[in-house]
Structure formats: structure tokens, C-alpha cells
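Just one chain follows, in the form predicted alone, and it is written as C-alpha cells.
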Amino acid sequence: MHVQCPWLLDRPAISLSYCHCFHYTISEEMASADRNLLILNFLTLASLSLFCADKAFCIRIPDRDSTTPRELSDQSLKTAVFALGSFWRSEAVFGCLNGVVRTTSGYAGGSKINPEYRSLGDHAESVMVEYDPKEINFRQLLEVFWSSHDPRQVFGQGPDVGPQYRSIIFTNGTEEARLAAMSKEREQTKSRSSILTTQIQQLESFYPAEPEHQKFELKRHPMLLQLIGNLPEDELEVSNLAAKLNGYAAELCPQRIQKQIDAKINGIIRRGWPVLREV
């Protein structure tokens, strides 16, 4: 079946560069849960398609610009690992916060070699968070842990189970252990009638996951992939716009930062601005 854009084709004055039309294949064997989030995502792009009955309310969508903003040199940045359950929310719980360059979900703590989503073994689902130290520290990052799930339930996180989904801060040395050793006995203090399940491990390796499994939330939302320019993966991965967006799309970012990225978006279906840049 496919599924396309007719209200296009009656308005000649309407220009394709304007206006994006979506086109959707779907297959009579497609599962019926994945036919129906097509449809669904379909449905969202659609009613902004209709918006282009006036150009002055529609999205242009241009050519992908290959060129990428300036970035910090890896050298710049530090890193920090964490596992606070499942991994396509831990990723977006990092991504927005000012400071943070890139995130990565992956797999840390456990023995196996080149862990899989279906066969990691004794590692946990996990988040690399490459941050600049001049705009964010490693304490400030314990606090967004610490406040991003709940470390004294049992081997997971709401309705995910499993150790997988366990609680862990991994340390780079002795001071970022002395760090997480304190904010955990910090945590620790704010109720003794439980005990926190939070581990604290020396990082050996961080596997990264499987390309679906990055920028998941954002992934979710075919708009936003199409306001940054449908970036190609390898970008999407590295991108920190796309890590932004990625915590916007989960509604994780805080608050000014969602409104702030509310309002970009916003302009941009008003004005018909070609390609979201930044937020």
C-alpha cells in the first residue's frame, strides 16, 4: 500500500521546495504494530503539510548541508559513563544539558567481547556522555544521575527488569571515584529506610550500541529528523544538535531548554525557515 500526498496535487501554485510531500511504503506483511506507527507517523506529517496552503506557514526542506558547525577538539572534551536503565532514555536524559557535545548508548561493565542488544552478556545498557569541563563538571553530571532514576530499586528501572537495567557510575581514576563515592553517600542520607543499589566501577570498556539503537527518541519523530536535514547516521550519531533534539523529543531536557527549542520550532513552521541550525 502506499501512502502519499493528494492535497498536493489540486494546489499547482504550491512549490515542492516548499512543501515536502512524504511517501510511505507499506507491505501487506508488515507487522500490524509497525503498519500502524507508519501511519501514525504519516498522519503527524501530514497535518503540517497542510500548512502549505499558505507558504508563509510551511516548512521548506532543502538539500541536507554536508558542512557541520565547529566543534570542540576530543582533546577539549572529557568523558563520563553511566547506567541508569534502559539506554534510549538515558542518552536523551543527558543530551540536553548545556555543555554536553555528544552522547553515545552502549554497553559497559561486564566481561563479554563486542556485547550485542540481544547478547550483551554481563554488561549494562549505558550512556557516554562527552562533555566540555568549562560548562560542565563531573559532580554536576552526578547530580542529572542521581536525580534520573531511581537507584534503589533491584536490578532496573520501572517496568524494565533485569541487570541489564542496573544502576552503576563508571570512574576515570581516583578523584572521579572519590566523587561518586560521596554524592553516594550524599544520596545515601536523603532516606535510610532503603539501600542504594548504585554501583561504582572503574570503566574498562564501553562498547557502543547498534546505529538503531542511537538518538532513539529523537528517531520517533520523522519531523525533527526532518527539520535538521536528515542528517545520514554516522552524523546523527556525533551530532549535538541531534542530541538535543533527542532529549526534546522525550520531554527530558529542563524546562527552559524545552520551551527555548519549543519556541525555535515554532518560528520555523511560521516563517518557513529552511533547516533548523541550533537551539
Ligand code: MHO
Second form
Amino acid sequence: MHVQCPWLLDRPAISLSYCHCFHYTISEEMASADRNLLILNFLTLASLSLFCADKAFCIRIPDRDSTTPRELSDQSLKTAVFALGSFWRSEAVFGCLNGVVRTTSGYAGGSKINPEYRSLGDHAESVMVEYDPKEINFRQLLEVFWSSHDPRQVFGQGPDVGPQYRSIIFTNGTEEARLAAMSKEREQTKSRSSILTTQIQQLESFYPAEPEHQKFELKRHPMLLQLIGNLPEDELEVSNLAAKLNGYAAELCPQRIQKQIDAKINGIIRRGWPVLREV
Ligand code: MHO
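Condition change, the form predicted alone to the form predicted in complex with the ligand:
To see the whole picture, the full complex is given below, headed by that same chain.
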């Protein structure tokens, strides 16, 4: 009979997989020699099971981390939209997070129908983030939003000047609006000397930007594109791996993820195997 190793459940090192071990029942009537042998076997199996944490010796059932976006039904995903300056950068910031499945650069927050990059009207450059709510939530996305730009800057973000770079949290209604307002209040208390310019708005429409603005940072690195098999544009736009590498290319992933991807890529370069399937 198989049972899950109970002593491994709380070990972060194996949170990406489950280890299984064998379970024995020791009967009272068993001859003592048999029983000793059985106990020895059990102890051997138990110590082998501890190696599960080191990846090599156990049966591994991959969890959602290695699930490709296509295996997740779109109904189980949630969507959030943020504006925080250039959408090239915004897409990279969110693309790298675990739990974020897809990202799209686009235009939102204005009234112009069918905006384009050279005539976006009153829209702001924005990013749409599709995420798995079992892995990351709106609150955590808000934290990333606040820590990834300067919401006190008026009429622009960094070197980019103009209302298209304004700071906005888009929401889908009361609960998200409440969380956004609470997080803004909290941020404002950290910044006594200036007023946060961030607006909180119900999302009306989101217009995806032109293909050349999607995964822009990744496209600046032909080697990375090649590593994932030079995907055609339509696949690149929905690829979870491309969203992650887009963040990596801009060096905007959390440091741990940045290093993990570095190591993966170096391994591939050493082995000469050109296609990266997951990070
Ligand atoms: N600073 C950027 C702004 C680009 S953006 C997508 C630039 O290089 O022009 O608006």
C-alpha cells in the first residue's frame, strides 16, 4: 500500500513534488526474526525516502509549477490589469512571477476606440496579467505593482514623460477595488512627503498592443528566442515560458528566479541542447 511520506510534507525543498513510500503493517504474531527483518527493511526505506528531498530517488508527481498554460483551463485563471509606465517593462515585471500564466501589453483607462501605439489617445500603457489564483492572488500582485514603479512621479515614469505612463490599478468591482484602496492607503502612509498619483479604476476595455510590443524585452535577445525554439508570434504571445523569459531578459525577475533561469540556460549551453522547455 502507498502512503504519502508525512515527515516530508512541510519541507519547502520538495514542495514541487510529492514523494511516496511504502507502508507496512507489523502483525503481533509475526516471528521475531521476520519482524526484525521487516523493521530493518522499513528503516532502509524510510532513510531512502528522506533522499526524496534531494530529488533523485523518489517517484515524482509534478505539481502545477510545471503545468503548461494549455493544460490549465482558461476558466480557472483570473485576470488583472495594471498601468505603471512603459508596458515593455510592466509586462516583464509580472511575467516572471510564479503563478502568472500569461501577460499581454496593451492600452486601457481611456475612451479612444482601437488605440494604437502612435495614437493611443487618452489610454495608458498597461499590462494584462492572467494568473492562477491557487498560486498567486490579487493582493500579491498589488505588492508587486507598488514595488515596481514610483507612484509619486507626476506625468510619467522614470525617463518616460506623458499621461500614457500614468499609474493605475484596474479592478473588476468591489472586492478588488477595496483591496486596491486599502493597499494604496498603506502605501501613502509610507510616503508622507508626497501624494501618490495612482488611480483606481474599474476596467472598461483592454486593447492588446501591436505584436512588436508583446514580449518586447525577450525579443531584444535573439539567443533566448532561439533557446525556446523561435516560436511563431501567436505562440510567443500566449507562452508562459516566454512571459517568464521576458522578465528574465529585462533582469526584472526576483533574484532567486533570475539565478535559477541563469543556471538552466548555462546547463543548456554546456550540453548544446538548444530548446528550453520550462524554467
Ligand atoms: N522609454 C521607452 C518607452 C517605450 S514605451 C513602450 C523608449 O525607449 O522609448 O512607451
